[in-house]
Structure formats: structure tokens, C-alpha cells
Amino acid sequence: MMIEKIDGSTRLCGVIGNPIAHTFSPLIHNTIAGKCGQNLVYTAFNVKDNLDLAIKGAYDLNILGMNVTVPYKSAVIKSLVSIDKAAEIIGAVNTLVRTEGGYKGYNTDYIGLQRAMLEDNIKVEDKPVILFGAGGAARAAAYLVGSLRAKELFIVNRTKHRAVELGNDISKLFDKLSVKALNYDELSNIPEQKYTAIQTTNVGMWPDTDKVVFDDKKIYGMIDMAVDIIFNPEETMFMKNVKNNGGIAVNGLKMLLYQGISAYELWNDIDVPENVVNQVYELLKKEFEH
């Protein structure tokens, strides 16, 4: 749903990335604006280079707010006038909010993940957590795991040195959290207990839907609840394996939804009504129906 009339008072928001044609952000934000009756339009900007000029130009054009996606979530930081504490710690920004003199950077990926896990009753507090991956999304997830006071965190990555780097960074922030870095060959040695798992790699994403980040029935049997941040396909092989071994698993569609909702709320200083959130979620689900 779009606003009824675009005029001289219409505010503009958008997303910067490269490539960007695949983005679902315009669907999220234009639907919210239409249903909330706000004079706002959201579009996508394919920025191939000159990121700093693009950010300054957006500010000079009076653009209200921006999202930032691959490959600029870290590179954009040097173009900002300030940065939220959580985004600074994570080292990645996906939301720019207009302030005096420039944009302030936020990370709503971890907020989106937190809201999604809360809604789906995926528990972290006082639990051991397995985190698959060590990239930008994993950094946001690891920060969330520490913030929610998990008992211990096992970071599993194909290249162990990246897991070690992330583990060291998280240990400095949360000194009461036990953090261990592993590669996949070492995964079978983790203690036998019930884990919450967060899968942040792109393994199993469409079109390679038959792939899985690891294949060990014993480990799947120790996962009683899991989030895969992939949302296409609706059910990844990782999720199927968790479910087939008695656990519950959810995909990343609600994370996508809530990171967008949180950005919209930051730009407009409002709380998006729950009925609008639900309507946007239903629209997103229809996008992936085959």
C-alpha cells in the first residue's frame, strides 16, 4: 500500500547497497507508511562506489533515513556523525537516522533478532548457545546472546581464526559469558546438553536449498530450539534436521520484519501498531509462497 498522494511534503527514505534489486525493504516500509497514514515513500539506491558521497548527498537531499545493506554495513561508519553504542560494539550499521549535521548509525539487526526470538519463545538466558558463522550477522547475534545473559557460547565457523576473533571480542564485553571458538571438525566434542542454536551463514539459502551447514545427528539431537536467519526457503535443511530430531526451529523472516519495523520507528519516532506489524508479516510470507 502506497500513500494516496506524493507531494512537496513527502519524506523520502531508502536502502543503500550493491546489488540491491532483491531487497524486500520497500515492501515493508511503504506498507507501514500507507497503513499508518504517513506521507513517506521508501525506495532502493544501488550505490556501486563513492559511498561517502552518496551518504552526504542523501543528507543534502533531505532524505529522512536510510537502511544500509551488503557490502556497506561496516564501511558506512566513517561517513556518520555519530553511532549508537550497540552498533559501535557490533561494528556494523544497517540504519541511518537523520540528526543535526549528518546521520547517526544504528544496528537494528540485533534488535530484529531479539524481537523475533521473544515472539517465538526462543530462549537464551541461562542456556548454552551454539552460534554458526562469524560474519556480520553472527556479530550481531553474539552481542545479543551476551546481552541476554546466556550461560555459554560456542562459536562454530569454517575458518576457526574468525571464530576466535569474534569470541575474543565478545569475551571482552561480557566477562561472565563462557565463550569457545570451534571449527566444524571440533563440533562433535561439545558437552552433551540442550542448546539454543542460531544459524547465521548463507548455507542452505535459495537456490542451494539442499545444503546444510553441518550434518551430525547427535548434535541436532542436542538442539531443542533454533533460529536460522535465512528466510528463503521457508524451511532450510538445518531447520528440518532440528525438527526431525525433536527440536523447534524458526526461520529469519520475523528478524527481517522486525529489523525493518525498528528502523521505521527510529526514523519517525513512533511505535508501529501491532495490527500493522501483522499485516506486513503476512505480505512478506506471501512473497515466498510458491
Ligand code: ATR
Second form
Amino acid sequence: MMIEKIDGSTRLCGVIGNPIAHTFSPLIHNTIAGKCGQNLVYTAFNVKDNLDLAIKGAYDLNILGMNVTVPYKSAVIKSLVSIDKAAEIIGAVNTLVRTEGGYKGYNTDYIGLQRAMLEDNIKVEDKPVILFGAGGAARAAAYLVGSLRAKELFIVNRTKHRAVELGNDISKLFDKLSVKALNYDELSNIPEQKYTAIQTTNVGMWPDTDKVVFDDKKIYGMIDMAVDIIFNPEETMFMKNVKNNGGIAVNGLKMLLYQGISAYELWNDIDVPENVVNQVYELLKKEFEH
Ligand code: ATR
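Could the form predicted in complex with this ligand be shown next, to go alongside the form predicted alone?
Once more the chain from above appears, this time first in line as the rest of the complex follows.
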């Protein structure tokens, strides 16, 4: 699956996080490198203490690119020489690209979600959208919803003030977008129409697979298409509820896939061929077969 021979010219990439042992990124990137015949190896780094030192050291070790995950997606920004506009607005970086003098930060979670939704026909343009959650992942999704020119955005969060804060930030960026912040009790008052929903909370993630952020059948009946960014289990309770009420729903595995594909493409300045993308996707799916 990975490259056949490691030699003096092998380029290194990796992911930084803490904890990091359960990451799927080495599987994604070593498979792409192997299939594309590129002399590149990808590994995981558990950074426990000094993030800034780790980034500077990685640069001096001539590491080509890095992914960054929990808990460093925001903290890493101060160690970069530049940052992509979308990543700056979202306030989170998951991909570092080697440039003159240091790394530039990107957010391929946002790009990955966009590619996943496009491929699975989860439409946002001119539609009312409900976003569940107001954390880091919701921030990337809200920015995507604004840039894809949704008609309206309802941000629903348990802690309402976080939804209000995210709503204010998004309204400033996209002045034509109508944004409303709600808590779950207020959700039943939203206007009756067909919504696209994006579920970004961790509620329903394995092992708590019987949990769901809300239970109102009337609301599920108004969701005609949805993405849950959870990928384990393959079908969350949220997705089941959407489907049982007549909508379509996809999980977050393609978002995971495409955040990786997009990072690989940024580092290597190539388009990963579709057949390789499909092979990586099949390998990821196998990881979750129980
Ligand atoms: P991430 O960066 O992965 O989005 P986060 O910033 O910790 O992680 O955000 C987690 C999101 O899941 C938040 O919107 C959180 O709601 P609060 O802001 O009210 O904490 C939401 N969440 C987590 N557990 C929840 C639960 N049991 N019920 C409803 N929402 C929950």
C-alpha cells in the first residue's frame, strides 16, 4: 500500500496532535503516495509540550507538509508565516504547506466538506440551511454555507451564546445571508420549508450511537438533505431520522477523505486521480466494518 522503497530522497509529511494514535491520515496519504508512485512517506507525531518548537523543527528537517489536529488547530496559527484567507476567517488550520521561510496554513476540513457535499448532491445554494453545533467544525461549515450562497442559515446550539457569536461572525462576512441563532427549544419555531442540514456536534458518535442532538419528528420531516460529519458509525441516529422522514443523509467519511486528498494536492501540486480517490475511500470504509 505504501511506497516500495524509502531512500535518501524520500519526502516526509505527517500529522501533529495529542492524542494521535487513532488517526486515519497515514492510511490516506501513504496509500495515495504508493498508488501515485511518489517518493513520500507520512507518519504521526504526538506533540506533547512545545508546539512552536515542533513546527520550527519540522521546517528545519525539511518536512514537506503537515496536518494538524486536536487540540492544535487554532494554536498552530501563531507558528505560521502566512495563512489562507478562508482558514484565517474560520480561525482553524489543519494543513501546513511548506513555503519560503516557514509554513502556510490552510483549512482543508472546509474544502473537504465542500467536495463531499458537491459529490453527494447535498445542495446549499439558494436553500435554507440548519447547522447543528457552534464549535470549530461548525465554524468551517458556516463559512462554507455563506460562501456557497445559501438563502438563510439557522445555527442551533445547546449553548445559545456560542451560536449567537458564530452567527454574528458569519453575518459580517456575508451581508446578504440571513442568519439566526437558536437553542434546541427554539428549533420547533422555524418556518416550514425544505432545509439542508449539517450536523457538526459529536452527539451520536461511537460508542454512544443511540444518541441524537434533537428528536422532533416535525423538524426531521422538513430536512430533505443532510450531512452528518460523524463517520463512525456509518449511519448515525441523526441520519436514520432524516431518512425515515423522507430525506437523504450522508456521513462524514467523504469529508475525512477529501480533507486528506486536498492536503496531499496542496503539498504535491497535483490532482489525485479519481481512481486513487476511490481506492482510498474503499480502504477507509473497510476500517469501520464491524
Ligand atoms: P468541534 O471543534 O469538533 O466542533 P467543539 O468546539 O468542542 O468541537 O464543539 C462541539 C459541539 O458539539 C458544540 O456545538 C457543542 O455544544 P455546546 O457549545 O453547547 O457545548 C456540541 N455538543 C457537544 N455535546 C453535546 C450534547 N450532549 N448536546 C448538544 N450539543 C452538544
